[in-house]
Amino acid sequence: MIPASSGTGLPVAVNGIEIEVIRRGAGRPLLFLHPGIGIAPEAPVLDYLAEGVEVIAPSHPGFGHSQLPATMTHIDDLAYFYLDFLETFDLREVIVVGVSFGAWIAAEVAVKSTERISRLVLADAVGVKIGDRTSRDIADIFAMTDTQFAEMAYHDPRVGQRDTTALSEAELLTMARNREATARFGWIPYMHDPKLKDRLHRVRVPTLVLWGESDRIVTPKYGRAFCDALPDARFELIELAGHFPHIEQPETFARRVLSFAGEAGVPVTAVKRASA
């Protein structure tokens, strides 16, 4: 049983690996897989989602305060970790929602097994190569300054600007761990798995591909191509949002997810409550 958590994440163990997990709400389980920048317990999107489902939002191994075994070096390791996570806590009919790096993990999980998954939501995903070998599909986030990243990743760059001098030591450590772990899993080959695109036909659950209309890290054109590679998927844009629509438009993001989840049996009243 995953402990309830309305504030900071609480530790849970999966195969001896201790990670922090935020949990709130009730109903059908929704596994939220965060992007490389991590997920804060106070993120509004978690509360909006929790109005209709039980939200389970772990920090990936190596991110936040979660442990990172030395043997975990590849995106596959994270995918198999989450398959173990679902099994350890006997989660079934799960709605898996991933954003950016988290959507890449979600896709890698789904091509391996959808036995415990009912629906899949991929928001501004990375993870596949769309263009030819000389074309850059995904902007090089490791070559950007924080200001440049904010301009590329957000509809309103001010949303992504942070005064690092005002952050606590714990917050700076979390930021550093998130960046280091993102590089560890996404450096070579850069932010994609060369085999994933040809495996997407194995995703045997309905999929919603959400995309921030102003995303310049991976453009909507990339998103549509990603969607086209999935056997049962639809593509939707979110206006006034960039690479992290769950941050810039949290209520709209949650409403789209819960509406899609409602097609899988989540009570309609819960969906209406979140969209009110």
The other form holds:
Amino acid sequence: MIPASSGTGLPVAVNGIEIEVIRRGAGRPLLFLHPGIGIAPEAPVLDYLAEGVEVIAPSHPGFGHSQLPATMTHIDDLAYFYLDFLETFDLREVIVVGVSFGAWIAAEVAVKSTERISRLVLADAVGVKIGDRTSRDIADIFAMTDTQFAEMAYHDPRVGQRDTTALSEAELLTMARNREATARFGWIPYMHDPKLKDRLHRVRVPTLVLWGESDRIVTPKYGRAFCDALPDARFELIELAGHFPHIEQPETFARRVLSFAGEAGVPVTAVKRASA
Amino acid sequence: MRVFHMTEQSYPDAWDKHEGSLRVSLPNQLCDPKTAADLFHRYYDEWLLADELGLDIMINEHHATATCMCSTAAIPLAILARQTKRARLLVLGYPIANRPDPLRAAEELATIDVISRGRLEMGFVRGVPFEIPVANLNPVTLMNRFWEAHDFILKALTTHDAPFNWEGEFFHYRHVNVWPRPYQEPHPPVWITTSSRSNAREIARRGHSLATMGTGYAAKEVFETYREVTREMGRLEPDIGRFGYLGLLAVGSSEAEARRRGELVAGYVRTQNIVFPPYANPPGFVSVEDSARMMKLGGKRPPRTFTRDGRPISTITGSLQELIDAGIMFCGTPDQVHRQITDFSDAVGGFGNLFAMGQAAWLSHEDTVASMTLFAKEVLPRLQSYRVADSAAA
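Please move on to the form predicted in complex with its partner chain, as the form predicted on its own is already shown.
To see the whole picture, the full complex is given below, headed by that same chain.
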């Protein structure tokens, strides 16, 4: 079992790798996979989600205070880590929810095995190549200033503005660590796995693709194309939100996720191959 | 002391047309190939002159920038290997962690060493942060890739009995068999650049020569660390020929003439940081701790250039005198320059190789030739006898 916690990140070990996990609420397990900017224990979305399910929100290896084995360099390493995570704590019928980079991990987990997963929610996901080879599907977050990032990533850029000179050393270290870890797994190929799109037919659980209407890091058009490549998925926009709808519209985000989680399950039988 | 003439082969006409970035994003429509051809011929002529004057030659490369048109150091090296007679040809450097194919690097280096009949010196560099967005190899694993490329290239240059196999973390080869093999035995000398103590340790452990570029008086701790590690390993005290320092150089027959030239050469450091900020600190290029410190300073780096008495100076806005005081530039009459170089070298513990950026920015061919010639006639002979007891034959 995952040790009980009051809500802040506590260390747990999977295959000898110690990571911090936020745990909140009771009921069906919901694994929340955070975006590259990490997840704060005080994020309101965790409380809204915890009204209906047991939220399990780890920091990925290399992010927050979670350990990073030097051998972990590829998105697959994170996907296999989370398959081990689900086995280690014997989690079943799990609702897996990922945002941005976390949604990429979630998709990589689901194409490998949905044995322990009942539903999948991909919000403002990265991870697949949609356009032609000279089109950049995903805005280059490593080639923009903080101000530009806030403008691209948020419906209301003020939400994303931070004065880094006013932050504590601990906060800055976490930010720097998250940035470095995101690049470790997403620098090249940039924020996607060229193999993933042709493997999405293996996602054998109902999937909700949620998208912030104002997302300019990955546009809703990209989101619809991602959705079309999944066998049993539907696409929903969240208004007044950008790339991080769980931050800008936490209540709406949680309501949509919980409502989807509560729908009667229909087993996915038709296996649709991504078009060649 | 050996002195290497160096220019970054810039394209100064584009310098005032940038919109906040002289690097990475400056469109190449600002480069007129006819002007570029004239410039290349001119810079090569200056290196040919260096060969005649008794100076050695240093070449580097950068990418997607008007500050350095040379994007493939192998090309000028190859040309000068054929056209020069005696100068050592130092490439400082080859950005081996930013190139996907170290076998190709080994083949280029071996060929240049053979054509020059054993005059090549191989400088391996991590490269500046702005190289990352263009090279596009992962900055987070940069140093691991650097050392694997380093190990591979040296093995490729020294394995002669049979082809070998390489299945590493980053590079994979089946039949490594470099033809021709290098002229120098066991391989051309290896230089590695650093401005940090931790890298100085790595370089010392491997017994390579250490170069530090425009570090000012901080060069002292870098050289000291190298000496410490050498002593810890029970090796002989390294001679000063193991150390190299890059500084800017402008000489004149009068102080006024030298300073006029110095102001032009200083254009190099003054424009060095004109780069769109996100390109200046790619993730993983510096440690998480250093990155956090930079964020605390609003994206700036802590000052790293100081005068001898510890006064921080800006290489961007600092006056010519401040650049001289900080050991970034050597500028004056032959006597003044000789004293500046030897005083600085003594203060940082002694180095046996000066990499002299004797041409930069808008310094004209005529001024460059005059400054180089004066230096070679009046200063070089005196520097050649500088602390000879401390330096083994190069």
